[in-house]
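Here's a solo chain for you in structure tokens, the form predicted on its own.
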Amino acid sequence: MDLAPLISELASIENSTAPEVLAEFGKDWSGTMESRASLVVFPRSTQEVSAVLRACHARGVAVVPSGGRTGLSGGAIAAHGEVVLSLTKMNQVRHFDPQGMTVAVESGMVTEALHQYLEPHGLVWPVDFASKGSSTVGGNIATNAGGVNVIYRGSTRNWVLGLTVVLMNGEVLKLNGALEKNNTGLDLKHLFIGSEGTLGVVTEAILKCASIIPENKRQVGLASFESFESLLEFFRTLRQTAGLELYAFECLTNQCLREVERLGVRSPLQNPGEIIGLFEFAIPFVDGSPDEEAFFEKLASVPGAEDIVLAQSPREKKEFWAVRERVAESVLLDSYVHQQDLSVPVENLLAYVKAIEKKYQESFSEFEVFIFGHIGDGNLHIFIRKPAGWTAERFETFCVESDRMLFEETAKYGGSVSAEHGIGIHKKPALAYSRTPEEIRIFRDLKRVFDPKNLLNPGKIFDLV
């Protein structure tokens, strides 16, 4: 396709066809597909986004919206010559209301930069995860990102009040504004949250903030368990303790811990068991009170809890969190790894883990399997490392079978084939494990309403057939 007329029309908006720019902005962190982007455009306003989409719509040119590109499902890959619409230049705070505890930002703002902006005001946008230093607010909204605080704060959807969205034909929608209450019919913003840029491009968002939890109220602990069952019993004990606020509850296997230690991260646990739990919480006890003493005795009495260590300083809290947050980095280091991101209801976690462990032992015994994730919301990450001596082609062939097993078990236990990273390209064949035919039909109907030419992030989540 001759893009010269389009480039000429968009000459006032920063753009590039440099090979290195196309390669960088046309792919995401999954690293499994090369970029085949034809053009990258860097608008700086909603009006410029509208102009880009309108021009592409008129010429029948497909567009892939792009933020921090930290997803792992291929949702931001330009694989078929699309124009990439990078929102990274739209990274400013537009308005801050400390009284209403809201902040209006452009969608290219980096998540951690927003945290840093709000921190001096004693506030936080409570969407937090390991990739916050690269991910953008718009990307968080597009995938309804979760993270480590979902058990306490909920996912991104809970913290979005209003959106500015541009449709493929260039039309601009202003949805809900900064209202907490607006009982005037359908709340259309929720159609775009989690839609992975297939219905419209989010350019601005009005976000709800929360008060920062004071450092002296937060406690972080690590505990070692002899089994996954013991870990879940410990989790249940924490959740059912009167007066306790549980902010996060994470897990990693001993195998994951050994990988993290390769990075120089040291665990305070003396003899780590089969699985390790990390928990962050607050209790309203006065130090040394009888209630506090009884609480820790209760935790220590959980069967299978072999070692419990609490951080003694802010520095130790960060070190404890590093044990969990650097798992993915350590497993991926110098390795060929296949990744999955799944969730099941918490009540089914034990049966699910036992089932998949049994399947791996029976059918995929040569795989090195790493399991870690967010126990509080039932989300597990499963990383599989290519066995030494295997070709990538042989490994991927076996991974297809492994994934089928995982998806079947996930469906059996009422789960989702994608808990955090969306469907994108890579999980499109698995969508039917988590969504009914009726739901998928409605997805397609909505796509036809908002993007009848199928030009906006086409081929992501589902095919329009």
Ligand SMILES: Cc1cc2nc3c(=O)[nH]c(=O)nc-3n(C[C@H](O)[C@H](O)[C@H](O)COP(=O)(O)OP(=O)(O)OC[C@H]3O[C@@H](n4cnc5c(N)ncnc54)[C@H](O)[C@@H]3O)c2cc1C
Given for the second form:
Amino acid sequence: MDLAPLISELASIENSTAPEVLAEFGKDWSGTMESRASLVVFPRSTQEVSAVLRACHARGVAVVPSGGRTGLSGGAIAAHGEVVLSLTKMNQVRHFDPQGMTVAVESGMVTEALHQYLEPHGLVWPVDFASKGSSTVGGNIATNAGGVNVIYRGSTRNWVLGLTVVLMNGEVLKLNGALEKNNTGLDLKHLFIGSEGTLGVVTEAILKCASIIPENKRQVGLASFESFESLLEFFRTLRQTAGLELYAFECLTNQCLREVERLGVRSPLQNPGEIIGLFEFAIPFVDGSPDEEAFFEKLASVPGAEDIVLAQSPREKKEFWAVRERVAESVLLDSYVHQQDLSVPVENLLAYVKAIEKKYQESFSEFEVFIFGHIGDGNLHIFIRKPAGWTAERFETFCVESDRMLFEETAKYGGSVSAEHGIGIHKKPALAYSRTPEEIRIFRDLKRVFDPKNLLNPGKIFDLV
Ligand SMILES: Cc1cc2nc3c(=O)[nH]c(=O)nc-3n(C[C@H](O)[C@H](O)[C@H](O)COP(=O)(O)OP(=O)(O)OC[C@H]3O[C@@H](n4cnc5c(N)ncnc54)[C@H](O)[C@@H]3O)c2cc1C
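Condition change, the form predicted on its own to the form predicted together with this ligand:
Entire complex below, previous chain first.
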């Protein structure tokens, strides 16, 4: 298609067709597909976004909304000559209400920049994970991102009050404003949260903030377990009977720990068992109350753990977290890795892990399988490393098979084939493992309501057939 008339119409809005810009902005961090973007536009206001979408709509040109491009599912990839609508120049705070603890921001604001803005006020937008230095608020909303504190704070959805959304025909919707309570019918903003840019482009958001939990009210522990079963017993007891308020509960296998140690990260556990748990919790006292010793004794008596070490300083807290947070990086180091992120209800975790471990041993014994994740949310990351001597093609063929096994087991245990990155392009064939035909039909019906010409991020999540 000749884009010259469109480019001419959009001349007042920053845009580029430079090959390096097209290459960069038309793909995400999965790096699995090359960009075939035809134009990248950088609007600076909701009005400009509306003008771009209206112009593309009139000409039948498809558009891919784009944030920090940190997703790994291909949601932000422009694979078919689409126009990329980058929100990165819309990155300002529009309004801050310290009394209501809300902040209105443009959707291209980087997640960590928002944290930095709120910190001096003692507040945080509690969406926090490793890619926060590049991901944007709009991308977080479009993927309903979670993070390390989901067990305590929930996902992005819990922290969004209002949205400004532009539909493909250029229409602007203002949804809910800053209202915490609004019982006047359907709360339409929720349709856009997690819709991966397929229904509308989020340009502004009014977000709820939480108080920062002071460092001296948080404690971090690492514990060693002989089995996944013991880890889950420990987790259950911590939550149900030890009365601890958990901020995070994470795990990694001993195999993952050995990888992390390749990066020079040291675990304080003397003889780590098969599984390592990391837990962060609210200290039920502040520095040196008389209850401190009794509390530690109580913690040590919680069944399941072979060994528990609590951080003795803020620096140690960070070091303990590094043991968990650097797993992905360490497994990826010098390796060709196939990765999945999945979730099942916590009560099914044990049976699920046993089932998939058995299947990997039976049918894919050549693979090195690394399991780690956010146990408190039932969310596991599964990384598989290409065996030495295998070609990438042979490995990928086997991964298709092993993914099928994984998705079948995930469905069997009531789980989701994507717990974090969305469906995008890459997980489209897996959607039916987690969603019923009736749900997918309604997805398509909704798509036709908001984008009847199928021009906004077409072919992402599902095809409109
Ligand atoms: C190292 C690493 C760790 C990660 N950890 C986590 C984690 O713990 N939890 C988690 O949930 N995710 C995680 N992710 C995935 C990713 O960072 C999140 O999905 C993030 O929310 C994506 O934000 P983004 O701005 O980069 O969006 P992009 O990747 O640019 O886009 C993601 C999707 O959102 C759409 N989109 C982007 N902006 C808008 C907008 N303004 N309006 C409408 N649609 C839009 C895009 O079209 C695309 O479909 C991780 C990724 C990496 C690389």
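Positions refer to the first chain, counted from 1. The model shown is predicted, which means the values in this text are computed figures rather than measured ones. Whichever C-alpha set is largest while still superposing within 1.5 Å between the two forms counts as the rigid core.
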| property | result |
| --- | --- |
| Leu299 C-alpha moves between the two forms by 2 Å or more, core aligned | yes |
